[in-house]
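In C-alpha cells, one chain follows: the form predicted alone.
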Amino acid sequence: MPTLLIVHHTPSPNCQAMFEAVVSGATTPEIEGVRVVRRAALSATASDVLEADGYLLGTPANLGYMSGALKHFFDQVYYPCLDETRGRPFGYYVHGGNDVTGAVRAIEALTTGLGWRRATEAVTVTGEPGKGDVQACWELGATVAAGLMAGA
C-alpha cells in the first residue's frame, strides 16, 4: 500500500485550516489503498521519509522564509534521503501574513536538490484563507494522494 507522508508546521488557526483541508482531501473516501501518515515537522524523521512514497509539506512563511521547524525537517532528512527518494511526488502549501516568496523559493530549492517531483501546483495564501483557498488545499491533498493510488 503506498504511503503519503504529510509533514507540517501548524502554529496558527490559518495554518490549521489549511492543514485540515489537505488531510481531508488526502483521506477522502474516493481515494482507496493509500495510507496517510501525519507528522509535525519537528518530529518527522528520515525513516518516515524513506518509508513514504509521496509527500505533502505545509509551513507558515516566517520573516520571509519557511518555518524553522520545516527547515529543521529538511536538515535532518536531506542527506539520509538524498539518493533513495529521487523522483517521488510531492506537493506543498504555504501561509503568510503578506508574502510567501522566500518560503516558496526555499522549498523549491530543497525539493529540487532532493530530486522530488512536484505533483501539482503549490497552494500559497496570504492573510486569512478564504473558501477558495481551503478548497485548493483539499484538492492539493486529494491530487497527491490520488497520484499515489494510481501508481499503486
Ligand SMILES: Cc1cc2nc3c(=O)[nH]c(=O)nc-3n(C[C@H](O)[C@H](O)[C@H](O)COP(=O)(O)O)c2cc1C
Second form
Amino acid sequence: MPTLLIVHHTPSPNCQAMFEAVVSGATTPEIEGVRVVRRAALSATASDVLEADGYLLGTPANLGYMSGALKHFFDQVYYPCLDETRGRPFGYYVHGGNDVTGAVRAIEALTTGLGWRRATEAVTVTGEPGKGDVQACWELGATVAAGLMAGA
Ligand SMILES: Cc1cc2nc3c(=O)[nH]c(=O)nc-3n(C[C@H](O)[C@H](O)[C@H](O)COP(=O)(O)O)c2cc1C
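Let's compare: the form predicted alone is above, so bring in the form predicted together with the named molecule.
Expanding to the full complex; the earlier chain stays at the top.
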C-alpha cells in the first residue's frame, strides 16, 4: 500500500489547525488504499522517508527560515535518502507571523536538492488561519494523498 509521510513541526494552536486540516484531507474516506503516517519533525527518521512514497511537510517560519526542527529533519535524511527518493511527490505548508518568504525559499531549495517533485502549490498562512486557509490545507493533504492512490 502506498504510504504518505507527514513531517511537521507544530508548536502552536495556529500550526495545529493547519496540521489537522492537512491530516483530515489526507485521510478523507474518499481516498482509499493510502497509508498516512505522521511524524513530528524531531522524531522522523531516514527509514520513515525511505519507506514512504510521498511527503507532506509543515513548519512555522522562524527567523526568516524553516523551523530548526524541520531543518534538523532535512539534516538527518538528506544524504541517506538522496539516491532513492528522487522524483517522489511532496507538498508543504508554512505558518508565519508576517513573512514566510525565507522559509518557502529554504524548503524549495532543500527539496530541489533531493529531487522531490512538488505535487501542488504550497499553502502559506500568516496570522490566524481563516476558513479558506483551513480549506486550502485540507486540499493540500487530499491532493498529495490522492496522487498516491493505486493507479492515480
Ligand atoms: C523566534 C521566532 C522567530 C520567528 N520568525 C518569524 C519569521 O521570520 N517570519 C514569520 O512570518 N514569523 C516568524 N515567527 C512567528 C512564527 O512563525 C509563529 O509564531 C508560528 O508560526 C506560530 O504561530 P502563532 O504564534 O500565530 O500560533 C517567529 C516566531 C518566533 C518565536
